[in-house]
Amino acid sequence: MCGIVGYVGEKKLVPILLEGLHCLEYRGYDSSGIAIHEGQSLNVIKAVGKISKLEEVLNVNGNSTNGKNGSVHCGIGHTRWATHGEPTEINAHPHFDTEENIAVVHNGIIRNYIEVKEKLIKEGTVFKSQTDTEVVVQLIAYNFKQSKSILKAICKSVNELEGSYALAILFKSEHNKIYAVRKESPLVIGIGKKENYLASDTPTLSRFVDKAARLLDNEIAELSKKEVVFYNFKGKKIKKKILRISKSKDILDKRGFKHYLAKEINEQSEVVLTLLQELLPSAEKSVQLDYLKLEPKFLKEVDRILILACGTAYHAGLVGKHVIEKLTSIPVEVQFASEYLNSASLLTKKSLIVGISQSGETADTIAAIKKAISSGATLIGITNRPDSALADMAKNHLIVSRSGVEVSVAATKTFTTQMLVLYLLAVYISETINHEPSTINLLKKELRQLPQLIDQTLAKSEFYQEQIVKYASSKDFVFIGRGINYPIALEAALKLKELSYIHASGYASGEMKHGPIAVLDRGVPVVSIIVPGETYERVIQNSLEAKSRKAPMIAVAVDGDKKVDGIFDTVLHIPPVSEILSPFLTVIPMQFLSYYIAEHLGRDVDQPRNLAKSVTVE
């Protein structure tokens, strides 16, 4: 979850740190820090908070950060989103040794940094801080005294050391050199002339160069501003592809609007657009999905689909299971990727799994996939990242969601493009299997006017703001949906309590008199999302029992819908839609609804307090 930096060329060093940074932002945080190689020594400044307190202490020491004649040219820098240890400064990454002649820094978690503690504590090391990635570097530099090699003690190290990491390492004794370690955490070489980068993703990589080299598990990197060389963990050489990487757009340019939750929440249209012209580009076409070369014989042949994802992606996966049930009669189960680490496996190789990732990289969702793909089943992976573990291990199998980058913490297109691919899955898997044509070739109609009518939604965004923020100062909050859209009520509860820190929850309405019903009062609101459909009459009378509690009611629904008008409080209205496409449209309102009252509260709606966009730890 944390965000690394690093640069060895010949630039003004600093600019390009605290530019990476920041482009790293988006993955969440509650310190910062940076190493600076000064020749004769090493150089750590580092701050809880915000990368504008970094900034402020680099001003105050800004001589010192410059070296002499200017002539500090390698370096690294971190973001730290806590994980042993409080956000304190002591904490806070980089990492000294206890001699201040190895300076590192750490995405992941060590398993079992106590045992290798006590062996170092043994041996007379002292330790400053409560983190496990402390262990790293004191271990690294008990292995440098023994060995008296840089890439034997960095071997040896990594080969002693159990979990996920991705470090960066600068050496007193390499004044012009970078090593860069991975294993289960991404991190990506960026490939220039005299100069050279390493970050945590490639778009941050983009914004300086346009080659780079991704690094696999058990890899090592040598950066110096001549040359990248690469090993494994034996020492032994290896040679990398480089990759041609394109710029992305200004992932730091808000487009006029005061958050980045903002402006993604209003690009849900475009980025729907995006993902319709390259899978579905005409209603009267296949699903341009040929390329997964999933045979028709095993597509009729298969026994269960199973979906595995964390939080956002899993309530995606939810809506999906309807869909696809629907569309192809083909069992679908979804569960947490966290739990199915601990279930029995019933996979076979008949079976099917959908892994879905954001970022192609939660640690939770990349364990299960490993776990149930060992069965034989196939995968398919979906994610917004082609570069990410994720679409290593879906190989041919992968489909990209084509979101661009999200900055905001909570996820808003990212949630509707994940959703939008299942449906064109269940499309292609029912197409090929020839599962009820004429419901297929309607649901494409649909799909093709989906970017409209997400505009139309969008287009309220001033209504929704003068209805909700009157509910800003209540505690507690019910969402409460039925069938397909019982995930957004999840979704909806999971978006207000990430944003505003209210607590929410959400229901199948059906399970509000089962208990929950019990907490209503005049001072929890109740949210229902009611469309047109099979479901609707069902969650009519679910929200007339909790009216009855004297709990103020919001409703979702379409346009006109005077028997809605007539019981609700307040009703977000969103254009007319088909129940099975309806989760497109209701999801934004809730968006809103978290976002201003979020905002109203006066709270860090980008970054919200204890949250990483990128979850690469267990």
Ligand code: M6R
The other form holds:
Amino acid sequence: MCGIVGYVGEKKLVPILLEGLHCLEYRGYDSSGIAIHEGQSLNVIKAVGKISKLEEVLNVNGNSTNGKNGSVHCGIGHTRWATHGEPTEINAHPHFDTEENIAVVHNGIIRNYIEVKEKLIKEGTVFKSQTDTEVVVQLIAYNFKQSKSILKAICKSVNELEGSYALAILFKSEHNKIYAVRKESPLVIGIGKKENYLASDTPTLSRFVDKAARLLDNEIAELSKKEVVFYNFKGKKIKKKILRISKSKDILDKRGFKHYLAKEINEQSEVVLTLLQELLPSAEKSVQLDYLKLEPKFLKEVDRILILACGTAYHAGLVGKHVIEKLTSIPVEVQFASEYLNSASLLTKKSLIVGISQSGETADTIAAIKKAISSGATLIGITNRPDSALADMAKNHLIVSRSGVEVSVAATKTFTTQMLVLYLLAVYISETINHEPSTINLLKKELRQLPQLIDQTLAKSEFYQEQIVKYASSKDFVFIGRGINYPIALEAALKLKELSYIHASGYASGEMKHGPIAVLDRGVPVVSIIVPGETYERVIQNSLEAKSRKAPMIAVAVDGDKKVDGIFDTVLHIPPVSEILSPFLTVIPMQFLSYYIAEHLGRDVDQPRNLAKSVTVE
Ligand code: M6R
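Next up, the form predicted in complex with the named molecule, please; the one we just looked at was the form predicted alone.
To see the whole picture, the full complex is given below, headed by that same chain.
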């Protein structure tokens, strides 16, 4: 959950490291730091808080860190989401060994760090921080003293470490080299002319270069200005495939919006259109997922589908369950990835696993998928990141959700594309096994209308803002929905909590009377999601029960619904839409509700406290 960056070349170093760190700030923003070769020494500069704090420190010390006459050309940087030890300067990366000969930045978790630390303490090593990372650098230093060879010291150390790690390492004795190591945490090498880079993700590298090589597990890279040499963990040279990437500065462009979050909410019609053009170019054609090579015979015999995901991706999975079951009659179960690890696996070779993860690197999801595929079931991966661990695991059964980079920590447009992929997967399976052809043809026509409907909903954002901010002083919110909109109630509550820090719960509306209704009073707004269809009357009935308890009542309902207008204090209208497609629209006023309330309360909407976008710890 941390971000790491590195540069070796002829350009000014510090601005490059800072630019890279800004791109990676979504991965954590508790503290940051850089280590650079300067003259004969290694220099480490750190600050607690966001990258802007590090910039302040660097401006104060500007002359020494930008290098004299461009002499500094090699350095590494880190942005941290704290796991071991509080976000203090001592715990911030880079970490030095005792003699300050080696500096290390790390993304991941060292599982056996206590054992290794005890061993090193017995050998006389004195530790300064509470982090697992300091163990890495002290171990490398210890092994370097024994072997006198950098590569041997790294190989010996990684063979002693258990856990996940992407490391960038500087040695004082090697002025213009960075060593990079990967095991189960992402790390990409950017290849330039007379310069080379490393970063935790490809979009960051795409700001600087158009060629990259992904380090795979148990691989090491030695970067100098001239070249990158790759090794395995035995220290043997290996060949790597160099990939073309499109050079782009887009990742940090807010496109005129005040926040990335606002930009990303507003991009939803665009990303839906992109995905439809790719996978459903016309309502008359079948869904373009043939490349998955799932044979009709196999799909006809699928005994169950298990969806594994966390957070917002889990909510997309819950919507997907409704659609897949309706269109294919195959039973679908959705589990929190973290919970699946503790449950009995009932999968068979005839089962399908659908792993959903925006980042493709959420540790819980990856671990759950590893357990699930051991049953011999087939994995379909849905991710926004084709260069991720999930993409590697899914191989040919991968569906990329094509949302573009999502910078804001709160997921919005990627939720929408995850849902859309699940709808298209449901249609694909249904078409392949020839189930419900008439429903499918109608649904495909409606899906093609989505970009327009989403645009019409987004156009109401100012109206939503006017209606919503008066509720910003509430200390608690309740969201209710039924059927396919129950997951939207859950997603709305999650979004409000993470953005505004106001407590919120999502309930299946029928469950309110079984307990949660006790929390209602004048101070707890109830937000009901009510769209015409099977669930309409019952959600109204459950809302009336809440109204009788004096709760302020807000509805998300379609334009022209007079019945709803007459019952609720505030109605957030959406364009008329069929119940099955309604989640794509009902989620939008919920996203704006969370955004505008959080902004009104002065929250950091793009980087809420305590969170990180990629959660790479279990
Ligand atoms: O990258 P993933 O989709 O695997 O992430 C899963 C969750 O951590 C993520 O959806 C999280 O809940 C978001 N912050 C929600 O906005």
